[in-house]
Amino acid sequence: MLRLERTEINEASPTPLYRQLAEAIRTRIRLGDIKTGDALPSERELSDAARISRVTVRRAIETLLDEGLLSRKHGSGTYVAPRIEQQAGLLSGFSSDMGNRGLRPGSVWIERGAGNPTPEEAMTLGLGIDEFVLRFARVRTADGEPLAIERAVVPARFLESPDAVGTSLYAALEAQGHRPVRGLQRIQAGLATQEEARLLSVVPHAAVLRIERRSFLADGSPIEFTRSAYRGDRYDFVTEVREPRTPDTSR
């Protein structure tokens, strides 16, 4: 449980009180005094402990929510938010990633349907412009919190219908005998648009990671073309790096 001392807030300081409180909470998180998943005291308790107004406390908490250090669960409270480390070299879906972390994966659907491919989709997936693709656009959530916006395109021949996809696209493909085994992925830094910020519950122009993925079957056939925007305040993509082999010049 977070315990604040009155001495951590200096009314004589030129730094606004809400910034002082936000920094005090940041420090406690950094030192491990409060850990990932811990609940913060209520606004009233923080207000009483620091002897500042609840409006000031609320502004400090909103600052840390915007930074991604805290997350809010409706009807439950405010918690120290975990950062999610994902191995960039592993071909896995969002649902399995969250399930392996003990989180409940979910989706808020934006679009689900079929149609002809765009020129870019046709080229990427090796399709004719008269063939059909299935499109899936959704906000991906973990324990109800929005973490990513995902827009996937799959050749229609690999799935019975758009409704075949429930929580996991990869699980639906595997059920039809079409599990991807290899992928190419590009990660770029970006800023959230107004619409992305609304869907991800972050402030406009917050940092996002834009990920473009193409995945393939064992025979080399392209099966998926996905563009996603992940919350930059919650995600770290980790890659193992190795020293390049030195050519053997002794021979």
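Numbering follows the first chain given and starts at 1. Quantities reported herein were computed from a predicted structural model and do not represent experimental measurements. Take the two forms, superpose them, and find the largest set of C-alpha atoms that agree within 1.5 Å; that set is the rigid core. Compared with the form predicted together with the DNA:
In a rigid-core overlay of the protein, Ala229 has its C-alpha displaced by under 2 Å between the two forms. If you fit the rigid core between the two forms, you'll see the Cα of Arg30 move by 2 angstroms or more.
Core-superposed comparison between the two forms: the CA of Ile187 stays below a 2 Å shift.
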The other form holds:
2 protein chains.
Amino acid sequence: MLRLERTEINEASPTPLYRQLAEAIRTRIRLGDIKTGDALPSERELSDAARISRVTVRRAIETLLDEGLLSRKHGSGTYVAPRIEQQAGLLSGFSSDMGNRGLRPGSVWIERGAGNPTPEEAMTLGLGIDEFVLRFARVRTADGEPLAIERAVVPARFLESPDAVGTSLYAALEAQGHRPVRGLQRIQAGLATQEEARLLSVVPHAAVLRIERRSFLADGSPIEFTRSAYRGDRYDFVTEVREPRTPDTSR
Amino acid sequence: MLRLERTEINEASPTPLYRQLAEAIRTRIRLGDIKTGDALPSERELSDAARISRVTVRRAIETLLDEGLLSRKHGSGTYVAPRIEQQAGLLSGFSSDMGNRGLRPGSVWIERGAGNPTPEEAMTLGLGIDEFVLRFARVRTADGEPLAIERAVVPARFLESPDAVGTSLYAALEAQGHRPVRGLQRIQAGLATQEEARLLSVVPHAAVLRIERRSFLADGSPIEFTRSAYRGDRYDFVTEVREPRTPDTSR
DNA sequence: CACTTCAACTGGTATTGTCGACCTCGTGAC
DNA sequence: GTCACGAGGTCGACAATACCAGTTGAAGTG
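Please give the corresponding structure for the form predicted together with the DNA, as opposed to the form predicted alone shown earlier.
Full complex below, order starting with the chain above.
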């Protein structure tokens, strides 16, 4: 059985109690202290053992519910959910996506500069056509093999200069304090054009996966518009979907 | 400004207060009472006006945060987030997906029956190869035009008979009390095989979007394994991704 | 022996009270 | 006029308590 002692929680830490508790439970699960299907101690027990109020315990459990680590059953208990493989970092960039897949990411620059947006870009980024944008186009490689062509557009005000972007666009944006929190992705199947075929080292008309992504800051302003073409024979896109935690049955 | 009166909330209703409140605010936003970018009344104000405790008000706001309708700024206020187009019902079936796109869904049966799982199916559904599964294969149409081929496999114990499935597999499962809460989807680009081309009325080697989906119940047991091939020229797959509500910066 | 009942669990909702961190904007000093 | 500063407002975190609502299994009943 899981034993949780107050000792594990640091009262003075700036990290909120519910996060510390969540992390403690997360660790227990990762270490196999409590296994898939096992019941967690009841909320009241946890509350007593860690000397944390039940409300706070519930908050910790809720974050783990969101992560899919636990499942609750009213009247019965809280259980460790079976591990489902980690989803690829969706809002993360190419680099960490490749990292998750155990591939070595690389890239070759095609274009890096500033300019005015096309009408389509102006529309999706909410800009006037006379405002400035930065463009980044790269061939992305995995273990040295070309895997995708990626063309990103960012409103110029979010970055000091095009050269601020090293390997990761997201890292550069975050360094300036701009962190996208939402994204909208559109995925299509298509055939490689002549140019794409050349850049990706495939035959023309090979299958490609086209991914279009728009990212937004917390206040809703668009920060990035990226269009990519992935080799269909080497890449698949994995998403995990979850139903809302508390389905609204009243409507 | 938004005025919320206690009158809107029904004390005696079986629906929890926080959901009633969330619904009330949701309605206000939909009706344009409060517009994009506007600040919501402060939590204390809402609490006073509706005579609901602040904790409960926060819960209501949190559900709207999850839905992407609101965004909070510590020390400043809670604001109405810009409307981002509705995501397609991800865990929903073909029918409601088409509904969202304003297309009339239809289908033509190819196969409907019972049998033993293939090794691959046994693996992904967590079954023994001697247990039974039900198979459903259909050509899915939108406004009468073929759009996708869909092949679903469900462990037999979840449905009384193959005939329980009318137009919607999900509806049939839910009628038996089985509601999938999580799904894992894998999306690939490919070229249509001879048979696919025939069923979809496209030329061989046309681009197709292959989607593989596994769904799970709350307790983690796999309930469905579906493989689909969508016409690349007529379908795109849209997903919305969100960063976790409270990013853990401590790790 | 099968069946029903019910008490003692479990999680679900809601209140009141307190303190802290953060943001904004007006006031006053320079 | 510009700038630093602080007061007051906002969200963030937590405690202690109360009661409601499903679940479960053991005791009692037929």
